[in-house]
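There is one chain below, alone, in structure tokens, taken in the form predicted on its own.
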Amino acid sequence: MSADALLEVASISAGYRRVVILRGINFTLAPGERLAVIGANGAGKTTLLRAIMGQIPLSAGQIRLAGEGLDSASIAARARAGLGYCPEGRQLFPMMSVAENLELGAAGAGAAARMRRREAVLEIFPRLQPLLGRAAGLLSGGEQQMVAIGRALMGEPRILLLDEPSTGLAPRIVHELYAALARLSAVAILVVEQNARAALRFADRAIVLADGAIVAAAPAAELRDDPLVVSAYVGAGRLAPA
């Protein structure tokens, strides 16, 4: 594993029962860093996520976090070694308050920890400050989203892994979503998205699936100005100035 991996997935291989999805996966993750994966739906972007956090098994290779491995890790024991996730569609619960969801993030906590975290928690989403009493399901789309992610940050994870957080959001959302998440120096974030303009402003690097394999991989910003990746991920023309 190279010395500055936080996160190694080494040859991959994973898919649904006889379906193979992910073929050969290779990347690393430092700490502090922000990856995008992005591609076109079906490329295996959420598999990809589901792999890591052990929801599904992987036919070939290994996925190791600070050196070690975690093919018997349960999903537990993942989120206790530092992964956190946020799946696609947020998944909170409706009925319950924004701050009994994030304190969901925490339970093996005690109290005072979970103030904490709640706190550090709203610093970084200070829209919802006002919102901890309110049912999660009278929120918006983005205030929900929020909620999804500060769960997740609840755990105090050194890895937050993201499953396209920008789904059904406006542009202004998406921007302050992501302008919130790049103050999280401290974690190191693996994003996977197919509103690649937000992602490849977002991130440090990125990586490209198609059909289950990397395609292209490369500093993000490379990524941003090339004519391939832009006709195909982003749309015509090059991507305005962030």
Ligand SMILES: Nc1ncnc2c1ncn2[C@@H]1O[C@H](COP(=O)(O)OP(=O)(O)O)[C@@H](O)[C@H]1O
Given for the second form:
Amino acid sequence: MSADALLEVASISAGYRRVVILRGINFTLAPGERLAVIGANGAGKTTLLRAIMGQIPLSAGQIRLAGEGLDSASIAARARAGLGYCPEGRQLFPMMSVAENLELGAAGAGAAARMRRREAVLEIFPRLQPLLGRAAGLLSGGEQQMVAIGRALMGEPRILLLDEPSTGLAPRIVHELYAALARLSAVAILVVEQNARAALRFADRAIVLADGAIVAAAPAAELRDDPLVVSAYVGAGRLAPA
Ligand SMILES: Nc1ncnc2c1ncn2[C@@H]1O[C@H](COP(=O)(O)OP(=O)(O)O)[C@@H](O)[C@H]1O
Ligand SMILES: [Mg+2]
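Could the form predicted together with the named molecule be shown next, to go alongside the form predicted on its own?
Next comes the full complex, this chain leading.
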């Protein structure tokens, strides 16, 4: 694999108990790169992120971060090593304030580091500034997604793993969210989406996942300009103009 890969996913298979979901997945992510993994509901996108985070074991293959195999690394160790995970459905604590939800992403960091990281998050998502004291559950869907991403950023990851950030959001908010993500120049981003249009506009490169296997991999612009490829695997409706 390429020498400058930050993340290497090498021929991995994984699933649940005896059910194999992912079969022979291979790709790399370079520092600062934006990779989209698109695929229909049930294709295995969330399972892929869980395997990278160590929430489920691999049945074959290996995942390396900056050249180091992650086989025996716990979820916490992977987070410390630079993987930031923003799970499907946001998973915020609705009764806790926005500030408290953000703090949860900075476990182990000193006060000065927390302050600095929070400022960085607010620079990316200025909309959160006046909402810091508000219960997260009272925010709009788009604002909640910003908190969920902000929480992952509070760990100062080298790689941000995003699971369906656009789900349930109005097109204008999706646009705002991806515009903010585009300003994150220092972090590599792996985003999984059913929303192929938004993800392909954002990403440098894209992988199409179907039934747990990669069926296409190309520069995002190529897939964007080839609606037949995408509609075949993701569903034509997903490419309809917003
Ligand atoms: N906890 C689980 N136990 C067993 N099967 C699961 C579990 N979670 C997901 N699956 C199955 O794995 C497949 C891929 O699911 P998932 O990774 O969630 O897809 P996607 O995120 O692309 O919608 C689906 O067939 C789903 O039913
Ligand atoms: Mg999913």
